[in-house]
Structures are given as C-alpha cells and as structure tokens.
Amino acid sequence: MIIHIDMDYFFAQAEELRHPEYTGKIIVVCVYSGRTPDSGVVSTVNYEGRRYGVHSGMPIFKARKRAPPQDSVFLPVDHEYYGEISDRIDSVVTEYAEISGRTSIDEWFIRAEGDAEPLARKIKQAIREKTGITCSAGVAPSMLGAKMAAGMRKPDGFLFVDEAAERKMIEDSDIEKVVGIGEKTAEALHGLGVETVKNLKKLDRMLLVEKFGKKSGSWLIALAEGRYGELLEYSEGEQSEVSRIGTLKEKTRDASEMLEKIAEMEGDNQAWLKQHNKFFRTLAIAFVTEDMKNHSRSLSFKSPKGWTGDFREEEMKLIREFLAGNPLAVRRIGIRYANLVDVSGQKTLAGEL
C-alpha cells in the first residue's frame, strides 16, 4: 500500500505557527512582483481565507478586495522558512518509513510493507506533534489513489481506500479533479463527451493517441483501463528538477564541510533519478548566508549525467568560486539536479515508489 502525506495549506500555516497572533484572521501569502504595492499572486491562503474566495493563483489586488481588510494578514512567501519546517517534517516521516519520499516541499509518498493504516494515522500524530504542523494523509493501492484520497479529507483528514474503494473514487470522480489533468485537457475531454473517468472507458483508444499524442494519450488510456499503478503526474506538469537542502552544524566557509554536507544529500537526488530514470545537464549548488540571503553557483554539461557519476569536483569549483566572491559564512547549503533527461524510453510519468 501507498501512503500519501499531505499538508494542509501549508505556507500559510506555518506563518499561523510562527506568528500566533495571527489565529482566527485571514492569512494571504503571496508572490510579490514588486511592480506595485499589490501586484502579484497569491501562493497560499488558509481556510478562513477560502470561505471568501480566495484562492492560489489569484491577483493579490482581486484577494484584498474579496478579505476583510480588518480580519486579513497579506504576508510576503519566505521560502527559507518553509523549506526548514519541510526539512523537520521529513526527518519525522524518515524515522517510521523504511522507504519514503518527498516529492514537493510539503508531500511524501510512503510505501508501507506492513499494515498501513496504523503506519499512516502514526506519522500524521507524530508530525503535528513534533512540528505543530497538520497534515491530511490518504493509503491506498497507488500513488494516484493514495494522492487522491489525500485531497478529499483536507484539512487534517485521513482516508483509507482498498483496491475496490481505490477503483470507485476514481471512477466517479470528475476528469478536472484527477491529479494531474491540467485544465486545458479537461477541456478537450469534456469536448469528447468525458465528465468522469469512467467516461474515458467509452472512447476508442486510438482517438486519445490521435486527438493527445502518444505518450499523453497513453496515459489516459492507462486511466481509463484501471492501471492505476503506472500513474501519478500528467505528463503536463512533468517535475523539471530535484533538490535538496539542508542547514550545516554551524556556520561555516570551510569548503571541504560543505562539501560534506552535498555528499549527504545528493544520494537522495541520485536515487530519485534512477527512480524516475531521468538523467540531468545541470548542476547547481545553493547558499544560504548568514544575513538568511540566498545564493547559487550551476554549471551545465554537454551531455546528460546521470545517478552514478561522482560530481565531487565539479561541486567543489562551485563552492569555491562562490566563497571567492561572497565574504559572509554560510548557514545552508543544498544541491540542484536540473534540466532533467527522460532515459527510459517510454515513461513519461512518475512510476510507484
């Protein structure tokens, strides 16, 4: 079974964490253009929030208008801050899955060998306790499914589904509503006649490859015939690099400790490319200075490296050509795999863990 962690309007709700002055208003976290005072988008908005219409992606000028002035906080995104509570919840999630991983800054996917569902509603109690953070957590046979369930319990909600339960939600769900369908195909789906994915059935297979190529028409055909197992993203939103950071004992320019540090994590980029069989042409290394500013230093190959090759030296010039022209210590370091290669053949998709 798969087990799917999930948290709960997570931006917004690690700034409820960080600022408890805030509980009960309206917290908007944007994306600030910086061309005026209120141009932008709205990264994340909390519940209350959403009672009045707001929503990710919005116009941070349309969001004030529909938020009570007097009720709402419009704070700026603070990723540094949001990547080191990600980084805690993980270190949670690692001490009871044996194999886990995560695939945005506040989801994991979790392959329980075991029983489930105890595993599940366990690393859900032990991230709120640990973290303060809540989270909504789905378990069925596939990543879709687990993915899936996940999003129907928001917020801090669970859901258990077997291979038949599993079959029916996605089923009957509306064609927008599947992970991964992006609006543009929902529209060319409804144009066919397909308003859940048991409409799917009814098309000729033929016609999805004609009408969504082949490798996103294969996909849908997957869909519509129940292999769940071979699905997670659409091929639309395809994840276009892997990353992760992590803060050092203290903080440091010695090269050779930040090295250290990159040789500790670059093993789970390396496992997620063999993965995913994906190979990469950029390499990139990030910096978080001791005024909490970030930095990066890349470099990109000719051809596409992949999961087994030792980029020790390479890292190293990069480590150094950042320290020649930064006088501050560094807090956080991380490495970035980036413009990524597909090397299978023929996946396009995310395969199960």
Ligand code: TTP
Contents of the next structure:
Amino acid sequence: MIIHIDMDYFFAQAEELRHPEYTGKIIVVCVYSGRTPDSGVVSTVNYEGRRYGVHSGMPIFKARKRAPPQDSVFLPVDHEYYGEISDRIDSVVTEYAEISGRTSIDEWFIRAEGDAEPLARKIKQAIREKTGITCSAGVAPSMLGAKMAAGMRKPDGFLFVDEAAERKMIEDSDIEKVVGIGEKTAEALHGLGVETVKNLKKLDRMLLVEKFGKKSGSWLIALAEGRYGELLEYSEGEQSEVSRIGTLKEKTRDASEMLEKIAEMEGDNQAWLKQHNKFFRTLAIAFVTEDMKNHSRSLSFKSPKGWTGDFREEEMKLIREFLAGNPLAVRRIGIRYANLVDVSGQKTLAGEL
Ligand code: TTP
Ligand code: MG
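If the structure you just shared is the form predicted alone, then what does the corresponding form predicted together with this ligand look like?
And the full complex, kicking off with our chain again.
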C-alpha cells in the first residue's frame, strides 16, 4: 500500500506556527513582484481565507478585495523557513518509513509493506506532535489513489481506500480532479463528452492516442482501464525538489567528513535530475544536530545548474557558514536541490499541472 501525506495550507500554517498572535485571522502568503506594493500572486491562504474565495495563484489585489482587511494579514513568502519545517517533517517521515520520498516541499509518498493504516495514522500524529502542524493522509493501493484520497478529507483528514474503494473513488472523480490531468487536457476531454473517469472508458482507445499523442494517450488508457499503478511515473513530474539525507558515522564538526557524506548521496540526486530532464537553481544542505534539531543553509544560482556540475566549493561554504553559527556537533546531513527547471522541452500530462 501507498501512503500519501500532504500538509494543510502549508506556507500559511507555517506562518501561524510562528505567529500565534494571528490565530483566527486570514493569512495570505504572497509572492510580491515589487512593481507596485500589491503586485504579485497569492502563494497560499489558510482555510479562513478560502471561505472568502481567496486561493493560490490569485493576484494579490484581488485577494485584498475579497478578504476583509481588519481580519487579514498579508505576508511575503519565506522559502528558507518553510524548507526548514519541511526538513523537520522529512525526519519524522523517514523515522517511521522504510521507503519514502518527498515529492514537493509539503508532500510525501511512503511505501508500506505491513499494515498501512495504523502506520499512516502514526505518521500523521507524529508530524503533529513534533512540528505542531497538521497534514492530511491518504492510503491506497496506488500513488494516484493515495494522493487523491489525501485530498478528499482536507484539512487534518484521513482516508483509507482498498482496491475496490480506490476504483470507485477514481472512476467517480471529475476528470479535471485527477492528479496529472491539466486544464487543457480536461477541456479537450469535456469536448468529447467526458466528465468523469468512468466516461473515459467509453471512448475509443485509438481516438485517445490520435488526439493526445502516444504518451498522454496511453496514460489516459491506463487510467480508463484502472491500471493506476502505471500512472506513477507521471505524478513524479510534479516533483519540485529532490533530496537525500543520511546519518554520519558519528556526530562530528569536521566539515570534510560532512562533505564526503554529501558526495555519497549527491550522485542519486544528479541521476534523478538527469532521468527527469531537470536542472536546479537552489542548493541546500540540511543539518540535524546532536540535539536532533533541524537546520538548513541554502544558496541560489543565477542560472540553473545541470546534473554534471561539481558543487564542492558551494557546499563547503554552506557547511562552514552553518558551523560558524552553531556550536553543536552534526548527526545527520542532507543535500537538496530545489527550484527545479524542466529542460526537456516536452510537455507531458503532468507538466501541465
Ligand atoms: P499545496 O499542497 O497545493 O497547497 P496548500 O498546502 O497550501 O493547501 P492544501 O491544504 O490544499 O494542501 O501546496 C503547498 C505549498 O506550495 C503551498 O502552501 C504554497 C505553495 N504553492 C504556491 O506557492 N503556489 C501555488 O499555486 C500552489 C498550488 C502552492
Ligand atoms: Mg498542501
């Protein structure tokens, strides 16, 4: 079984965590472009704000019109801080799960070999206890099913679906709600009379391939035929960062030992980038100190970096910078590439998300 974890209104909840004085207020987290004081878009908003119709991707000036000013706080995004919380959640997930992957700053997939439901509940609770913020969890036979299940009960939700329930959930779903189907694909399918996944079954297979090309057409056929496990490769397309974390032989303040561990793991990150035709802009190093606290240091490059680069110098700089500001020894160390840029030039279904 697969467990999917998705944090609730993540950036806004992270802001609530460090600003308890804003409890009950509408929190709108914004990416300001700087052109005018209100230029830019909404990154996310808490559920108080969603009730007024404020949502991700909306222009800030529009959000200002919808959210009552006396009850609202508008804050700029702080990726460094959200990244640190994400790392803290990642340590909780990796503590409980044998095989897991972080697929964006606020999402994890976990492969559960044994009894998945109690494991998922345990992880959900541990995240709440150790980080103070809530998530929604979905458990299903496939990645697609788990992700959709997690989305059905938000916020602070939990949904377990077995094979039959997963099939019903996906078949009854509106086509545009299926993870991996973008706006354009959904529109084209509406044009063919398809509203739900069930309707897709009636379409001629050849027509799907003709209309959407071999790759996307085959993806839709697998969806129609209920081969949900095969859709996994596409949902990876959403991944906006790739990271590895490892435990050092013993706790240390020796920068070259840390660098050696990073070099061991970096190959995995680079292989992943190459396989998925991605470059990255942000390089981050995560540190878990002997008191089990998480820290991270990052830098961003002006132009995206490829999968063959050597970043020893930058990594050393980040490690030294961290050690200079923290007196403790380091127990675990991680390497993360974020702000990924697609360089394949090919549009896939997932790329439309
Ligand atoms: P999501 O998980 O899509 O959204 P969310 O966590 O805010 O809300 P939900 O409870 O529905 O899961 O995205 C995670 C974070 O990514 C989100 O907190 C902010 C950021 N984000 C953007 O910056 N722009 C966007 O358009 C979206 C969708 C998300
Ligand atoms: Mg989320």
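Since the structure is predicted, the reported quantities are computational estimates derived from the model, not experimental observations. Think of the rigid core as the biggest set of C-alphas that the two forms share within 1.5 Å after superposition. Numbering follows the first chain given and starts at 1.
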Once you line up the core, how about residue 268: does its CA shift reach 2 Å between the two forms? yes
Superposing on the rigid core, is the CA of residue 336 displaced by 2 Å or more between the two forms? yes
State yes or no: after fitting on the rigid core, is the Cα displacement of residue 216 between the two forms at least 2 Å? no
